[in-house]
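First, one chain by itself: the form predicted alone, in structure tokens.
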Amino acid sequence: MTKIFCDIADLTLIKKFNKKKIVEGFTTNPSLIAKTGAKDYKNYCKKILKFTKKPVSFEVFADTPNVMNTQGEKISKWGKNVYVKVPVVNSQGVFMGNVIKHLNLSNIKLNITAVYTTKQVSKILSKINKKTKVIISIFAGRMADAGKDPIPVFKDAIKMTKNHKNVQILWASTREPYNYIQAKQLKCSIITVPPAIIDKIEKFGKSFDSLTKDTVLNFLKDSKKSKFKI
């Protein structure tokens, strides 16, 4: 069963979203965040915590490894619910393996995100134990985007996971519904998806006489607002 993580940080609709059964955990990043006006990363952070007691990402923003594992440390302590988000690099494309150990041996639950290939993949198993949660967030939408086929990564990522039980496959960067049926299809774990999508997720099932009676009414609608003439 691949779970529905919303991705989003807007504090009315996490106490929306977070009331579907559809949504089984939230996941954020620091753009998401500030996009809401916040000026306090923390006091933000704690507030989405009050609203759902479901699995949520925080992420770190910083760039060097002491840093990072400062900041995941301080995360994590903000609640039981929560995976610290680190990057698989940093800016410069350094892999960030020791912080990986380090809060991973630390017991502190991580979402290693911004992957997109299965050496990747290879390289953050090999920086983790068999027993703490991690997520690897790998940037499906992202990846078709400059016109990559994100599928095989996904297939590899899963075959080399299938003996970390601890260790969840996550479709990121979803760009359309239908990728919940092609992450549910390669068996992810999790797939985080905007509200606009989930909404759409929802409405599941319309036969394709009724796509097409829909459709035309809309575009007759839209002609008729137009007032347009022939």
Second form
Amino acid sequence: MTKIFCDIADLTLIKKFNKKKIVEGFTTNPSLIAKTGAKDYKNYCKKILKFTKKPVSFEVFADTPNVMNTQGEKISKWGKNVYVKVPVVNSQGVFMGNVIKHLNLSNIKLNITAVYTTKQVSKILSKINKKTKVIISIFAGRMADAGKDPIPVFKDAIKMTKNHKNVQILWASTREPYNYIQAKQLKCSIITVPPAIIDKIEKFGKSFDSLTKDTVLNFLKDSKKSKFKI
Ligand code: G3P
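What would the structure be for the form predicted together with SN-glycerol-3-phosphate (G3P), given that what you showed me was the form predicted alone?
Entire complex below, previous chain first.
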């Protein structure tokens, strides 16, 4: 079973989507939190935690290993359901292996983010134990945006983590509802999905007949609204 998480930081939407059974957790990132206009990162994340007891990922935003460690330790104390999100590399492209190792050894649940290659997955696996939970977030949509096929990376990552019961592969950077089908076929543990795409996934199942009718009807409505004439 592939669990659906909601990829959002907006408080109203978290409150709304937390009520949905289909949503089993939440992921955020500094960009999503910045988009809400939040000024105080810690206070904002704590507000999110008031709305949900489901797993939530909050990301560190430091760029050096020492500060990442301190931020990770602090974030992990905000709630039992918190996963600390750590980027696989810093902004210079340096592997954050020591941070991953330190936080994992401290029994902190991690979500390793911004992962694009099997080499990164194998480096992550070399730094973690087989006990503390680790999510590995592979950014499918951004790969596809760059003209690259994400599927082989997922296939390899899932094979590589087969004997790591504490590791979950997460389909991140979801672009369309069909990504949920793809994530299920691959047997990803989790897919994180923006709210609008969750709404569409909930409506899966329309027949081709009704799709074709809806399509034509919408073209007709738009042309009438614009009073088109030839
Ligand atoms: O939260 C991580 C990831 O899902 C972000 O996706 O749409 O910014 O590429 P996106």
